[in-house]
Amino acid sequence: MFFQSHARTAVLLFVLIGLVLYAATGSYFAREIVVEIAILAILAISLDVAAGYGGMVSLCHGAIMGMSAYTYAILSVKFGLPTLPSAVGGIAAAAVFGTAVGWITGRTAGIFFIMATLAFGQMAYTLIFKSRWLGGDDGMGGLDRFDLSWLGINLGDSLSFAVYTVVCLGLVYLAAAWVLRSGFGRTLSGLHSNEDRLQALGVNTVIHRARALGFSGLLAGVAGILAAQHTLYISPELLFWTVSGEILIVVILGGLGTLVGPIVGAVLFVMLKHEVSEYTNHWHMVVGLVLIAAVLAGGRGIFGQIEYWAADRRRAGKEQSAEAGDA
């Protein structure tokens, strides 16, 4: 079951404030890094909701993000709708796609669920890749960002857009935490822990899986809108399975089932990629070594392991206090 500890709150605030300060004091390239981290972190949070708390390891979250981005592009570029309704439509499309995948694959588990979600993701990728109306492998351009001039905010400015993505990251985290603390979130954790017991209690686990992937898809849809507004261009590469694989690496690296861990993982992943790539093109190898070290250290991820060590020290302290009291 999810709980928002003081450590998680502190790390969340530290990262969000740190990203804003990094964007405010850094160059244009620093702001681009902040945007990349924010988008990746939102995607990682969406996957952690499904995998970390629902036990549904999905390999189609890249496709879900891509569906949101393409729906946004279709509504705004092809049909000429304003950006806000187009964004709402894009997020809704991602939620519907996630719900459909969850409902169809809801009776599978383990490797079968992973392969089923991979198949859905690749089908969506192939459909868009071969559609000339959607630009095929050339992608689609001509997208626009929200007009917030009535608030005195120009999202065309790199700093404003970077801060905007960080704010979206914070709101997505709050939404995920609120849902996981609700009755539905507790049921989702129970589904992960003991699905047979929930079925014996009369809970329709297929519907709950569909709802969980639908909500996860909604969060991923936010990342899709931000990705489309970031470069003002989208391509089928957004939906390719390697994007989902990267997200899974980020979640495992930061800490599966911690919600704040994926944010830490996103920061580390992006910073490693850009820093190491200055010296070698084989930056994936360095990320892989860090991931292996994190798994061998206990399989809890970086933040998850630190949280485990802290809890272990607290338990040891309480035991020593109890023994001293008995003496």
Second form
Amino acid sequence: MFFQSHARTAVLLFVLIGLVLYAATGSYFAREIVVEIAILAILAISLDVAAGYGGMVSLCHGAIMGMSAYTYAILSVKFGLPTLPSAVGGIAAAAVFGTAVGWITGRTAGIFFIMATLAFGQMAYTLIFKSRWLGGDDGMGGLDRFDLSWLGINLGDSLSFAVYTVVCLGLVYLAAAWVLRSGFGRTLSGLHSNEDRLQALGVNTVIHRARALGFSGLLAGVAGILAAQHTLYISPELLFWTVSGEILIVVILGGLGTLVGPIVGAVLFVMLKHEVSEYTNHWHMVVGLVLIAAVLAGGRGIFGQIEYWAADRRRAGKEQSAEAGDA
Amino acid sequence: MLEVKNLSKAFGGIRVTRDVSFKVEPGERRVILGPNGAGKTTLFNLLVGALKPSGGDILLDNESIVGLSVSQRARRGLSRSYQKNNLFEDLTVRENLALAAASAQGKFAWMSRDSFRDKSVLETVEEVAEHVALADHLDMQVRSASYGSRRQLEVGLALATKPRVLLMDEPTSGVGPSMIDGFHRLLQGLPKELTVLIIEHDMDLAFDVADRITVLNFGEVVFEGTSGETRGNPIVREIYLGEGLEDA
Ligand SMILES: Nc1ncnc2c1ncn2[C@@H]1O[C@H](COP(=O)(O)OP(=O)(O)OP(=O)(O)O)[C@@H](O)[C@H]1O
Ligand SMILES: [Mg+2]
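Requested next: the structure of the form predicted in complex with its partner chain (the form predicted alone having been shown above).
Shown next: the complete complex, the earlier chain at its head.
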């Protein structure tokens, strides 16, 4: 069940402000890292909504993001639509794709659900990879960023773009937290905990699984737009299943079902990747080792584990003061 | 209120429910008796839609509900507690009850408002918690609650939907005498207009609360009558009550 504690708010603000400061004081390279973190964090939040809260461990979130990026490219480059409606279209496409996956997999669970999402993602990847119209494995270029000059902002500037992605990250977090705290968010936790009983209480769980993946897809769609606007070029690689796997690793690393944890996970993952790849080409192995350690340590993830310790200490403190009161 | 017509269910070649027919009036307290494996739980599974019958019909308010899903039947007012606890294990007692109340009140799909802060959901949670003696344990994690509390919550979940027809599958299974007494009082405190079907092994309780009793054996209805008639019936004594009555 989702809750927004003061500690979570503090960590969230700390990371968001930290990212902005890092971008503002750092080099062009630092700003690239901030953008990478923000996009990955949005994807991780999106997956945490589905997997951490709804219990639907998806391996097609990369594909969902890619659908958004490609729709954005098709609408703006092929059809010449302005960037804003193209972005809305891209996000909508991601939401529809997510809903469809949720609907079709509505009665599968566990490993079957994971395999089904993997299949859907790879299907989308293959379709785009094979499409000449979409440039096949060459991808598509000629994309644009939003024109925010009416606000006095030039998104072509690396610092402005980095700050813009961090703002999007903040908004995505707010949207996710808002929905998780609604009646629907509560239902999602019930679905995760005991789908059968929820059904017996009168909830059509298939519809709600589809809605959950639709909403999660919508958030991943935002990341797709940012990814397209970041490099101004997209390729089918965005949809490849390893991207989805990476998102899952980030969520587990940070703390499944904590919403803030995935952001922490994204920061660590990207930092680790860049730091370690300075010394060795085998940075994947290092990430793998960290992941194994995180799983063996209880599977709560880094943020999740710290939160767990803090809650434990609070409980112990309460019991102690209760005992003192008895005496 | 609830009518079952020639209901049958077979698993493979084994007929677990055979041509079962009965009718329950609004507000009636119906007890289902029968030895282990008689098909009592299967009958409940058929009623709520967890299993599809091989044949026959189920009418709620004179309308067939066999084509409806579990959740659709629940929204028509059918609610059920399980023989084996079937709870939201990783949530608290309060969250369990709130989920049930929000589901029944149609607040489970709200996107912008929190069902757990809704006034009438909160009222139902308090009321039901009081009713099943869990008012002092609302913030307890279900996973770490005692078996007795979990048993009470099992019934609480079914009650929190404010059903019109309540099906309870051996609510007192595995609990001690004091909790059976408590449960007895709970039953007496239920609204008069609520229709209740209850599978119960405790004979004193069964005979005391029942308006009518249906006895199943090998999937078949072998007897139906009032408590008094059931007590005195030779077939019933033979197949089921022989030992039960001596105990009582
Ligand atoms: N899904 C199933 N597949 C195959 N056989 C089943 C299934 N469910 C129940 N049965 C069989 O149907 C028979 C009736 O089972 P049921 O659980 O309805 O009995 P019951 O009257 O509730 O018994 P108890 O008093 O032990 O709870 C049993 O022989 C059981 O093994
Ligand atoms: Mg049974």
